[in-house]
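Take a look at this one chain, the form predicted alone, written out in structure tokens.
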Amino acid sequence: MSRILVTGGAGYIGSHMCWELVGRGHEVLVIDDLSTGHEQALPPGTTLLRGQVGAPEIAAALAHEHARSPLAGAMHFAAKARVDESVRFPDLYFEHNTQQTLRLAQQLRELKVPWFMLSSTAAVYGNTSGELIREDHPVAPASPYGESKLRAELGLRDWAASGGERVAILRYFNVAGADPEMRTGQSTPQATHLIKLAAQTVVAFERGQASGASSSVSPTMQIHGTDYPTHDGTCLRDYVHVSDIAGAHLAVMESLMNSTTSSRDARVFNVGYGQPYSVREVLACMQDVSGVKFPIVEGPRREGDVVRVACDSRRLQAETGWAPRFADLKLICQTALAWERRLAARTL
């Protein structure tokens, strides 16, 4: 089996990827500064280099590790991913998501690592119409977060064209849920993902009931914007289970590793299900699976939010054989809630 570099491997998506790789017999080297990741999320046997991608000491440690046991390829998940924060601090996002990505790519070239996979986002598309989004859809990011990822993509395309490394870019839609075996999940308390927040609201509500807290201080769930041009006035998103995201990476990785020729054209793949759900529909689903009718408060729109995104993933399926295993909103909500309850039990 191979040795794979996973940056951001202690984070939400990265940790799921590490468990999948280790489960298939691969050796995993992780770079993570643990600013949002958690070392306990890593599977046993993983080697962790703690620090930021591109930092001189991490670059030296990476070179040492590669000399000791060569890397077959790299998956780059380390990034900042909050749309609202990117609006306030765009330069921070361009440094972390764009410049650090390109510095890492250059180091991997110097180490002669043959393939590289970038964790990207559907946010590069910006506002879209009612059709499913294909990879050749025009890109027009509506936030600095999306723009920072797009710049990283463009830089990697130029990088691949100049050197011939095999490069794949995966544009995720809205990642949610948790490992069905409860080995890892979304553990960042300040996460802004809707399903994560809804699960946190359920758990806070349950704790309040258990402690006998007054209903007047019950936790609430806020909807940001109810005047969008959709069937119920709230945004529509294509939610994809995090384990299917990891599965997509495995499928693309196998295609990269099985290729015997260099390429000067980075491959771009969408990852999603093509079935969007509104904010109201997601909250109703979480209420249904939890049995908790938490209060919902309606508020104004947030800057940087887009109206509708829905994925066409036929290229990924046709070229790699990827097929989703968890394409069910109820299952996504159930695993997210099970993980949130698990986190809450640890703090009791």
Contents of the next structure:
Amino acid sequence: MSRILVTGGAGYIGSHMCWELVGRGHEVLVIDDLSTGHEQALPPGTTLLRGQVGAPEIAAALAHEHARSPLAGAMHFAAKARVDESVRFPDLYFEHNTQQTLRLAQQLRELKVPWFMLSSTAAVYGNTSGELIREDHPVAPASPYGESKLRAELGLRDWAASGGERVAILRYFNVAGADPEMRTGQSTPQATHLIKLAAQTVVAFERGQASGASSSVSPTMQIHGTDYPTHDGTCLRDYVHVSDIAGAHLAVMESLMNSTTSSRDARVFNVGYGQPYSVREVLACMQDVSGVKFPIVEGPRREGDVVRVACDSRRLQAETGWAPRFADLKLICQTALAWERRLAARTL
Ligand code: UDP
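Now show me the form predicted together with uridine-5'-diphosphate (UDP); what you just gave was the form predicted alone.
In what comes next, the whole complex appears, and the chain from above leads the way.
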């Protein structure tokens, strides 16, 4: 059993990670400011340091915790992750996603924590070309969000080269779904992601029916652009179940822990399935699993959207033995919807 630091552990991906770690007998120490996360998402027995990564009082509490019971390594999920917000407040994103990451890494070096994993994103690739994206695909972020993550990656790579820590960077594709056991899910307010919004639309529809509302305005999904050069005119994305993202971290963690040499380089891994789906296919799937035929309207393109994003994860599979367990769009939609229904039941 090891003690692992999980920053952002009360958030969407971080909370799934905490449950996976605890399920394997590890102990988790969480840093989270609860700006978008929820304390109820944490497994019982978790120690929570409430505040921002890199804040002086959090740094002091982290040093104290490490002295009490040493950390084996760190997984850094705490970040700001709204593309639209990053366009309005780029400096905020560089502060949170880039600077705070490097400050945390530096503190962990001082504490002699031997490995560090960074949560990154396929948004670092920007407009992609070719079939499946490998880690050596050129990077060219299309938003300050992607740029702030790329700068964190580059800073971390330089930092890793000057020390002995083992460092890994995971670039996720489109994360969706919820823990199949319903211990946690995506509770982030004001979500903008397609599957979360579709699940919210189903629930709004069901609530309207339950209350007998006869409003002429019903919950609707809008497709952002139907004139893309794809088989049905809508954008293609590689949707990955959030529990497989957590599983990928476990696989990378085990390979970092078993490695006896320090590579002096941060290893980058893509996490996705390599099977992209269109917006129309996702919405049809959500209608199918819910039995709710919510209306779908066709709207204009959304600024900044790229046509096709699909992942080549062969490096991750070959080097760590990671194998996806939930590579099924139906299961992703079902679990996202089941979680949304739970959230709705809580607020009835
Ligand atoms: N999308 C859509 N309607 C929505 C939300 C998203 O058509 O209400 C599309 C979006 O334009 C993109 C795809 O769904 O083509 C995935 O978007 P999302 O925001 O989930 O993830 P992104 O790939 O932008 O990170």
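These figures come from a predicted structure and were not determined experimentally. In this text, rigid core is short for the largest set of C-alphas that superpose within 1.5 Å between two forms. Positions refer to the first chain, counted from 1.
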Taking 2 Å as the cut-off, check whether the CA of E303 shifts that much or more between these two forms after a rigid core fit. yes
